[in-house]
Structures are given as C-alpha cells and as structure tokens.
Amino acid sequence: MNIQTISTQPFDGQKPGTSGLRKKVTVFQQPHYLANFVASIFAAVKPADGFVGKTLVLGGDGRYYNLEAVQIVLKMASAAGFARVLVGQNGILSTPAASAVIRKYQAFGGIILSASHNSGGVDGDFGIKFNGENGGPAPEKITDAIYEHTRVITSYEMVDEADVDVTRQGVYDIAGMVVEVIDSVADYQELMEQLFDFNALRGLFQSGFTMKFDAMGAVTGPYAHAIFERALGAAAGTVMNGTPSPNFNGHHPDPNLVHAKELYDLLMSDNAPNFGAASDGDGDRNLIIGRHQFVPPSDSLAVLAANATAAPAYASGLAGVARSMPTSGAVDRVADKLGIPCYETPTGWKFFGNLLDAGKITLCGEESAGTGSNHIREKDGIWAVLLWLSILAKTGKSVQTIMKEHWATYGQNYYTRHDYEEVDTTAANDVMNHIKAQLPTLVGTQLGSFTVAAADDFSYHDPIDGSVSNNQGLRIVFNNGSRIVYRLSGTGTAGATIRIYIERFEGNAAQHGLETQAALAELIQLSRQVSKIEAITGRVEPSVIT
C-alpha cells in the first residue's frame, strides 16, 4: 500500500454547526481544506484498536464537488485502515438513506457530503458531516473534538491510487480496502416497505387519488420515482423536477413556500391534485400541502403524532414524542391527550438521538420542515410523505378536512418564522446581545397586549446522558402561551442568519383558519421592537418568511 503523508496547516473556521461543516464550494476546493476536515473526523472517532474490520458508509446529495469529494474520502479511508466502504452509486445517498444503510449493515459510521437545503452549483454551498453507528449525527463531544483537531493538524494520510468508478454498482479494491458501490435507493425502499402498507397505498392511487411531489432537482428524485411512481403506481409525471443535478437544475432546494412556489400555486389552483409534497437537497426535510390547504411543519408533526397508528409500524402507539424548542407546542397537546411524554430539545437532530436510542420517543420533529421516527436517526422527507399518505388512505379524508378536525380537537397554534439571512456577523451578535440584556427585567412586564411570563436563554439537560447544552435560543413566553424565540442559525455559509419564531395559541374554533401573518401581526411587531433588528442591522424586512 502506497500511503502518502501530506503536510498541511490549519484553516480557520472549521467548527461544525448543527449539521456539520458548511462553506462555499470555492472554500472546499482549496488544497487540503476538505482533507483536513476528513482527517480530523478520523482522529476524533478512531477507536483504540483503529479502524481494522470497520465499515464506513459514504454518499452525498450530488451537489457540485460531490464526486471529487467522494474520491478524496475513499483514499483517506483506505489510508486510515478501514476494511470496507459502502458508497452510493454516483456518490449519491440521501441523508435518511445513509442513516438507514449505516444501521442495516451495522457500519462504524458514515460521512455524508451535503449542505442540505442550501443552494448548489459552482458558486453554491458544500458540506460534510459524520454520523455515528446509530445512524445519527455526531454528538457535540465528537464535533468539538473534530474542531479541536482542525486547529492543530499538521499532516494527513492518503493512498496514492487511481479513482474508483462510482458510476457503476460493483465491488472494487483501493489499496486493500473493499469499495462496494451500492444501489442508492434499494435499502431505503426496503425499509419503507417494512414500515408502511404498500398495498393500501397502491389502492389509494388506484382509486383515482392524485399527487405531485417536487424533488427540486435534488437527491430525492430517484427515490420518489422508485417509490411513488413505480412501487405505488402513482401516475407518470407525479414527480416534478426529479432529475438530480450539481446545481439542482437552478432550484434552491429548500421546501418552503418561497422556493416551492410552483407546487404551492398548483395546489391552490382549480386544477389541484389531492396532495402535494416536496423535499430538500439531501432528502431529510418535507413540505406538505393539500388541495387548497398548506400544512405548517409544526402542525404536520402534530397531525402525524395524532394519527401515526395508520401505519403498521406505529399501530401499537407511540412511546413518546419530541420537538425542538423553537417548534410550536402543537404536538405537546397531542402528547398530553395520548398520555405520552413530550420532550423539548435544542435545534439539531443529534439531540433526538439519545431519546430515540433509549426508546423514550417514537416520533420527533422540527419547525424547519423536518420530521422522523425511530426507524433511522435522521429526519426523513419521503417517510413523512408516506405517513401522510397512510393517514389519507385510512381515513378517506382530504388534507383540508384533517387539518380542520385536528384544530377543532386540539386548538390551532398560529406560527411563523422570519429569517434575516447573511446579516453581518457583528450586527447579528449585537441583536442577540441586546435581547439577552433585557431578559432579566422582562418577566411581569407588559408588551403590547401581552404579559411576559418567562424570559430566558434556553439550556437543555439531556435526560439520558446528563449532558448540558447552553445558549440554545432566547425565549420570551407570554402568560397565554404565546412565544417569541430568537436564534442564530448554524446552517448558513455567509454572514449570520437571525431566525425569529413567533407563536400564538388559539383555542376558539371560530378564530381558526385565519391568515397566519395577520393573526400574528402584533407579536411580529413586538419581535422587531424588542430586538431593534431594523436599527441594528438595517434590515427592514426578513429575507424569508415561512
């Protein structure tokens, strides 16, 4: 084996965020940049006896630089001593599929090459993260160790071998390490067939049910064609934008009402299909829209929890549910009625991992269009669509009817998120510090027509391993349960993103179904008044409202 030791030096700013390291493609293309981070992953997770006999899973969302990155990781994995790497054909694995493959083959872990919902192309973003043997994102103690190694790295190792042809399925050798190029869809589809009644879902489509699924030019296209059109018999053309490309065919693969406007407009039209859905760049997020009925992600989690028994995998009920702190409290009311626990965690799927592994929860989700269950350790866009289809098949009701009945039973949590993207980092920190300074004096004060009941910087005490995660978001909670939450996001690659989450509970059915921004108008104004976001950043309006 011809192992090269390559001299390098640290790069600033290689600290992983909530979902790994994300930077512009041009940053990753710098000599040694990606290799430094991969070497730091291996240093942080290497067992005492090394990687002998260990299997690594590798794949990404197919964005620009994905194939080049695959070859770098393969050659470094061989030099590190891995016995085998399972890599998706063409270097592609959706994030939920990667988690499924890690778990099915009891791999040591996986490297996922993705910047999720961020834009792609030569001028777009790239990302990388490590998932552990449970299939979930590395916990903070691992990401902290990775970062510490990036700060002191002086060299890394790589075998001097030819590239592996990952365009063809088969078994290859790279300096004694087995590289198995696998079908990117097969293992994931097999898992979905174990969770859901595909015969019942085929019957739904045979009854004349119509659907549109927007893959947004990203990774879920092949999965959607295989599952919805071929396995379930949905009509050809059900899948929109189903061919993945390095720049997502010009789409911004974030399944929200701004970037999936074509789908939204179709579902609001006179010619709307029964059901519409979308997923993001790496396949872990979802957007659900019924005919003339948008389903907010927080409400989607609540509806799935309330109706999960429609799928065979959850027929015996749920052990518990969890949501990220900024996600609305809609699922809390479902959990209360079901008599099961509901956990509130920081943002980041890794925080659900301990709860899932311990069997404390079955379903979990985030307001940023991510829902999932104990079948893997990632959020899962296709899975969420299949569970919605299972509910529609079992009830025979429309999405609109399901939502109206759900709100009549549990009340409606009006909810919105206002994102201020690519804000100057100093200005963003000034906004957060300004808010934080007020928190100790806010309790008991009157803001508009609302009285402040609590104000804090959210800290999470993990009930499984006892770890503590501080500084997870600034909360202002009012005495009627309404909330304003402020966070700096860790998923952007330029400047900082300030996210403001605004929520109001409405128990009066006569006040359900109002336009969201209008229903939240006073709280929106208060959120800007408290933060002084316009004065500090110069931003008059958010970049994106969801």
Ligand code: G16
Contents of the next structure:
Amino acid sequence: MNIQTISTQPFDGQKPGTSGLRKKVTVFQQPHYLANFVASIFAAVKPADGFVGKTLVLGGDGRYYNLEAVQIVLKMASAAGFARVLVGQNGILSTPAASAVIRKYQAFGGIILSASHNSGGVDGDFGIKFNGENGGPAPEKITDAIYEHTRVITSYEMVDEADVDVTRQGVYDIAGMVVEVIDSVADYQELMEQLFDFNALRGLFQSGFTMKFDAMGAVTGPYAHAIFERALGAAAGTVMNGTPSPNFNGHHPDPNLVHAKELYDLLMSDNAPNFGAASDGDGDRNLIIGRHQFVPPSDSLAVLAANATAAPAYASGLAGVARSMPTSGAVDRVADKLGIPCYETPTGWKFFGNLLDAGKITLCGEESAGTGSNHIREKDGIWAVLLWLSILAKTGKSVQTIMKEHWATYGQNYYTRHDYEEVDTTAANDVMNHIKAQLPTLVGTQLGSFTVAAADDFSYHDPIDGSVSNNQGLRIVFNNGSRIVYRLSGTGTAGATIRIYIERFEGNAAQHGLETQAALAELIQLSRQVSKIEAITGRVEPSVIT
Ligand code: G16
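Moving from the form predicted alone to the form predicted in complex with the ligand:
Full assembly next; the chain just shown is listed first.
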C-alpha cells in the first residue's frame, strides 16, 4: 500500500460551529485545508486499536466541491486503516440518509459533506462534519478535540491511488480498503416504509389530494421523486426543483419564506394544492405550508407531537419531547397535556443525541425548520412531510383546520425570528455585550407593557452525561411567558449573524390567526430598543424574517 505522509501547517479558524465546519468553497479549495480537518477528525475519534475492521459512511448534499472532497476523504480513510467505506452514488447522501445508513450498517461513523441551508456554487459555502455510530452529529467534546488537533497538525496521511468511480454503484478497492458505492435513496426509503403506512398515504393521493414539494435544486430531489411520486403515487410534477445541482440551480436552499417564496405564493393562491413543503440543501430541514396556511416550524413540532400516533411508528405514544431553547414553547403545552417530559436544549441537533439514545424523548425539533424522531439522529425533512401526510390522511382535515383546532386547544405561541446577516463581527459582539450587561438588573423592570420575570445567559446541563454548555443565548423572559432571545448564529460563513427570537403566548381564541409581525409588534420594538441594534450595527431592518 502506497501511503504518503504529507507535511502541512495548521489553518486558523477550523473550529466546528453549530453543525460542523462551514466555510466558503474557496477556503476549502486551498491545498491541505480539507485534508487537515479530515485528519483531525480521524485523530479525535481514533479508537485505541485503530480503524481496523471499521466501516465509515460518506456522502454529501452534492454541492460544489462535493466530488473532489469525496476522493480526498476516501484516500485518507484508506490510509487511516478503515476496512470499508459506504459512499452514496455520485457522492450523494442527504444528511438524514447518512444517519440512517450509519445506523443500519452499524458503521463506526460517517463524514457528511454539506453546508446545509447555506448557498452553494463556486462562490458559495462548503462544509464537513463527523457523525458517530449512533448516526448523530459528534458531541462538543469530540468537536473540541477535532479543533484542538487542527491547531497543532503538522502532517497527514493519504494513499497515492487513482480516484474511485463513484458514479456507478458497485464494490471497489482503494489500496486494500473496500469502497461500496451504494444507492443514495434505497436504505432511507426502506426506513420510511417501516415508520409510515405507505398504503394509507397512497390512498390519500388516490383520493385526489395534491401537493407540491420544493427540493430547491438540492439533495432531496431524488428522495422526493422516489418516495412521493413513485412509491406513494403523487402526480408527476409534485416535486419541483427536483434535480440536485452543484449550485442548487442558483437557488438558496434555505426553506424559509424568503427563499421558498415561489412555493409560498403558490400555496396562498387560488390554485393552491392541498399541501406544500420544502427541504434544504442537505435534506434535514422542512418547511410546511398548507393551502392558505403557513405553519411556523415551532408550531409544526407541536402539531406533530400532538398527533404523532397517526403514524404506526408512534402509535403507542411518545416517551418525551425536546426543543431547542429559542424554539417556541408550543410543544411544551402539548407535552403538558400528554403528561410527558419536555426538555430544553441549546441550538444544535447534537444536543438531542443523548436524550434520544437514552430513550427519554421520541420527537424533537427546532425553530430553524428542523423536526425529527428517534428513527435516526438527525433532523429529517422528508420524514416530517410523511408525518404531516399521515396526520392529514388519518384525520381527513386540512392543514388550516388542524392549525385552528390546535391553537383552540393549546393556545397560540406567536413567534418570529429576525436575522441580521453578515454584520461586522465586532459590532455583533458589541450588541451581545450590550444586552448581557443589562441582564443582572432587568428582572422586575417594566419594558413597555411587559414586566421582566427572568433574564439570563442560557446554560445547558445535559441530564444524561452531566456535561455543561454555557453561553447558549441571552434570554429575557416576561411574566406572561413572552420571551426575547438573542444569539449569534453558529452556521454563517461571512461576518456574524445576529438572531433575535420573539415569542408571545395568546390564549384567547378570538386573537388567534393574526398576522405574526403585527401580533408581536410591541415585543419586536422592545427587542430592538434593548439591544440598540440599529445604533450599534447601522442596520434598520433584519435581512430575513421567518
Ligand atoms: C444547524 C443545526 C441546527 C441549528 C441550525 C441553525 O442546522 O443542526 O440545530 O438550529 O443549524 O443554527 P444557528 O442558529 O447557529 O445558525 P443545519 O440545517 O444548518 O445543519
């Protein structure tokens, strides 16, 4: 075997963020940049007896630089001593599919090449992360160890071999390591067929139910075509933007009301299908829009939790649920009624892993358009659509009716997130410090018509492994349960993104279904006043409102 040891030097800033390392493609294209990080992953996770006999899963969302990165990882995995790599055909595996494949084949772990909802193409973003044997994103102690290694790396190893043809399924060899190029969709589809009643869902489409699924030119196209159109019989054309492309055909694959506007406008029009959904670059997020009814992600989590028994996999009920701290408290109310625990974790899917592994929760989700369950250890866009469809099939109700009834039962948590993107990093830190400095004196004070009940910097104490994660977001909680939360995003690649999350509970059914920004107007105003965001950053309005 021809293993080369290649000299290198550390790169600054290879610190994984909320979900792996994300940088501009041009940053990843620098010689050694990706290899340094891969070597650091291997160094951080290497068992005492090495990788002998171990299987690695590899795939990505097909964005620009995916295929080059696949070849680099394959050659490094071979040099590291892995026995086998399962790689998705054409280097494609959605993030949920990668998680499913890791679990099904009891792999050692997986490397996922994705920058998720970030834009792609030569001028866009690229990303990489490691998922462990449970199929979930590596916890902080591993991402910290990876980062430490990136700071001291001096060399890495790679076999000097020809590229593997990942365009054709089959079994290949690269310097003694088996490379199996697998169907990107089959294992994932098999899992969905175990969780959901595909006959019932076929019946739904046979009854004339119509849907549009926007794959946004990203990875879920092949999954959506196979599952919705071919397996469930949804009409041809149900899937829009269904061919993955390295630059997402110019789409920004973030399923929100800004970037999925075409879908939103369709669902609000007279020609609206019954149901609309979208997923992101790597297929783990979802956007749900019924005919004339947008479903905010936090509400979607609550509705799924309240109605999960509609799908066979959850027919016996839920052990518990979890949400990230900035996610609205809508699901808490459902958990209350069901008499099950509800956990509050920091932003980042990795924080759900321990709770899922320990069987404490069955469903979890986030305001950032992610919902998932214990079937894998990633959030899962197509799964969320299938669970929604199961609920619609079982109840025969429209999304609009389901939302109205849900709010009538549980009350409505009005919720919005205002993002200020690409803010100068120093200014963003100044905003956060300005808020932080006020926290100790805010409790008991009156802000507009609201009285501050609590103000803190969220710390998470993991109930399973006892680990503590500090500085997870600044919270101002009012005595009627309304909240303003401030965080800096951990997924951006240019400057800093300030996220302001705003929530107000409304119990009075006569006040449900109002326009969200209007319903939250006073709190929005207060959030700007407290943070002095305009004065410090010069930004008058957020870049994106979700
Ligand atoms: C990732 C994480 C999510 C998080 C989201 C936004 O999602 O897995 O848990 O909510 O980023 O994080 P931030 O607010 O730090 O930007 P994805 O879909 O980008 O992998």
